[in-house]
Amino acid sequence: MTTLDVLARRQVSKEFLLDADFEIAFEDALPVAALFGPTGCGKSTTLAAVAGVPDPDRGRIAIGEEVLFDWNRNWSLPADRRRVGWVPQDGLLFPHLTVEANLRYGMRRRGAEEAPSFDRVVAVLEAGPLLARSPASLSGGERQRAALGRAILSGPRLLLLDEPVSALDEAARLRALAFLERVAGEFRIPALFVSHQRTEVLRLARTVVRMEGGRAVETGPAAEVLGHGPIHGSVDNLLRLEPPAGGPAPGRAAVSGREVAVAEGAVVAGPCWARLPSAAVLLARHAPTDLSARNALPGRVLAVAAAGPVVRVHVDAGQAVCADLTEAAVRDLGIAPGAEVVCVFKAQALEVLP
């Protein structure tokens, strides 16, 4: 399991102090890892700290056991002998190579340290048709990919994505996401990413800290961590969908292998999205018989968080799920932290995307 462990103190401005102290374990099966806040609260200034450029004006930062940067000590360890993949919102790629001329400059900067084949990369980011490409033939997310392949070329032990996504349409984004957990679960590089949308970190990290006005506030897990704070409307759960055990079939899917149904018509043959709001979530203690929704995916309670009327539940259903809940509801079913409940849904409420 790899650790970081960051305290960054810099005056970045007159109005503003980044103070950050945090320090996070990345799971060994998903290594990804958060850092969410407004804009402005210090989340890219962080990752430049870790990054190296430029050091913070005071602190200590590592990575497992070894020091990047100690200012007691008077070391910083180089930023380009930190293996540190820092992927920002534009990519940076050279504007005037290729594509496959970009990623394999990202092999030029290894050492000899084992990092993924040239071939996997591509494959796994489907960048093949982007090779013999300049940069500036690319859309917003094929920059995306074309920049995180570099990176991952690099031999990194940590990958760094400031809001990778957050410049992109929504097809384009979803699409990002699912090339960032492809890489998370194919290569097993830790990663933090920023991210001021709950959705986003609620889909791909394991770890969360939480960021306001230069501070790390609060670190745990994502649905903890996220279930404080004001709830404003419902929010879009992403749910990863996969074809049924039997192979693709009009109106049927599953989540996390159990079965169920989608909006009649729509066929899922291979791995894609699905949006599911949250209002449109029940919360049940046992699968009901009697309801026209009839998928239900059982899960535990994570987070309980109120804000006026509306009480939102996050459940770990094998993926992510929040549901939107009156208090008389929670009180009703005795939902709270640890609680077995199902959750259900109607399939016109399952919404597969492109």
The other form holds:
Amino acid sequence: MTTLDVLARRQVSKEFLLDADFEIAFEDALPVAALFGPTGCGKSTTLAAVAGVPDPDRGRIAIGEEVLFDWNRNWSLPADRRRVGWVPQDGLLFPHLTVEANLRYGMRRRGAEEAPSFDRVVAVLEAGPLLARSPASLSGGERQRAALGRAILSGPRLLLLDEPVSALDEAARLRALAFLERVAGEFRIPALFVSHQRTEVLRLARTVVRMEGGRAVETGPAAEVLGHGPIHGSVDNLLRLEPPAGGPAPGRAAVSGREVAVAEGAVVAGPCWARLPSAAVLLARHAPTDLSARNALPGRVLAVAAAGPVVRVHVDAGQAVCADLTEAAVRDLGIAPGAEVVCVFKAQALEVLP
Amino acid sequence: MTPLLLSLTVGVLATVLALPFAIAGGWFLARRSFPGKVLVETFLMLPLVLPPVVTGWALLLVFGRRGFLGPVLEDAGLDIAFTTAAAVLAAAVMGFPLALRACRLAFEQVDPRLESVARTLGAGRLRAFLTVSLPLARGGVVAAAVLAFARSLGEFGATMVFAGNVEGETRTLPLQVWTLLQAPGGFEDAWRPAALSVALALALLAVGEWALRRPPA
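Next, give the form predicted in complex with the partner chain, keeping in mind that what was shown is the form predicted alone.
Full complex below, order starting with the chain above.
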């Protein structure tokens, strides 16, 4: 388990003082945490302080046992030796380099044997077609993906993502969220991201630090901090659809190699995205028989966010899937991190996005 | 050396001498703030507005045989004043403010966070500068070189005072024109070096224009 310990004080302007004090313990299964709060509350400044660009005026910042910054001891580990991947809001790719050169920029720091490999990151982020292009020709979502890949390839022990999806339009945002989920599941690099949007935070983060006026006012499980009780409302899962194995057919598609039925006889001719509300997903311990719901994806429970009567279960079913269950159902089925489960949902619940 | 060859040699050497300082100084002024910054900037810009003769006299005060650094240079076996080296130094000092300004403006156009990103990706200060800021400011640096070179081709006053008018050693094109104009009947002969100066200036303007218009990579 990785911990991040932050005590950061910085006079950003005459009017604004950052004075944040919090500690995050990243869970191994889903090591994602969020700094949540309104615009201008000091989230980005805090994130930059962890990266050391620039250091705060005073305070202490440590990842696990290693101290990155300690004002009392006059100590600051140079930014290039902190091994954190900082992804600023607009991605900030190097405009004079190709996407591939951007991705490889930080690889010289890490040891040759260290995972993840270049090819794997490119595959997970679907960046293959982008490699030869120049950053100026990319869309916002593509830029974000390339910046994320560049940070991952530098071999960081902590990812710092500044508003990773908020600059994107609705469709691109859902897509980018799915990529972030996939990255968290695939590479297991602890990630701290900044957001002012509840839905994003609920969807991605296990632990949330709520900030207000430059201070960290509350730290805890996402559902508790954001909901003060039960989780309100469903979140949208985003699934990557492929054409079925036997070729495109009405109402048929594949998710991570498993055939599924989709709503209204839609034809999936190429890779595309589909929305699946978390409330529409059932969990079973075994593949169900004699059930009207057409779709069943086996997977493994990553994490269980227990809060109030509704419990959000994060499942790795080849792709990240969230399911909302009642507390009683979770208890009776014995659902806990590591448990094998099957995600069941109706064809109608899976809405293919244009 | 002929005045033309000497002008070109002095110009190239002066540019090579001034440019690293202009790049470093331009980056520093664009990125850092410190107490007394305005004073430092004003001082560095001084050769641009001072009468060149005064700059030449100041150079003599510092590098001359009886100057401030004279004893040190003599111990090192160096004699700068009234040599080609002095012409180069004078041209470099005169071209420096222009190059500094061009570099500074170029670095101010580069988002400083790009360097921060490079640092978090494991690049040290120098590598971040050489691989990110410098390539992105390339157009401005080329412009700085062209300006410094152009300024040194036109340099007259400071060279005259600090380097003298030694044929084959410090007599560049402008000094050649002046020398001919001083001699009886030289008024007609001055057209050759004058025409060469015009040709050089036109070529430089073309290069400068090309460098500025080249799309950033």
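In this text, rigid core is short for the largest set of C-alphas that superpose within 1.5 Å between two forms. Residue numbers count along the first chain shown, from 1. This structure is a prediction, so every number in the text was calculated from the model and none was measured.
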message = Rigid core aligned, does the Cα position of residue 328 differ by 2 Å or more between these two forms?
response = yes
query = When you overlay the rigid core, is the Cα of residue 318 off by 2 Å or more between these two forms?
reply = yes
message = Relative to the superposed rigid core, does residue 196 relocate between these two forms - that is, does its Cα move 2 Å or more?
response = no
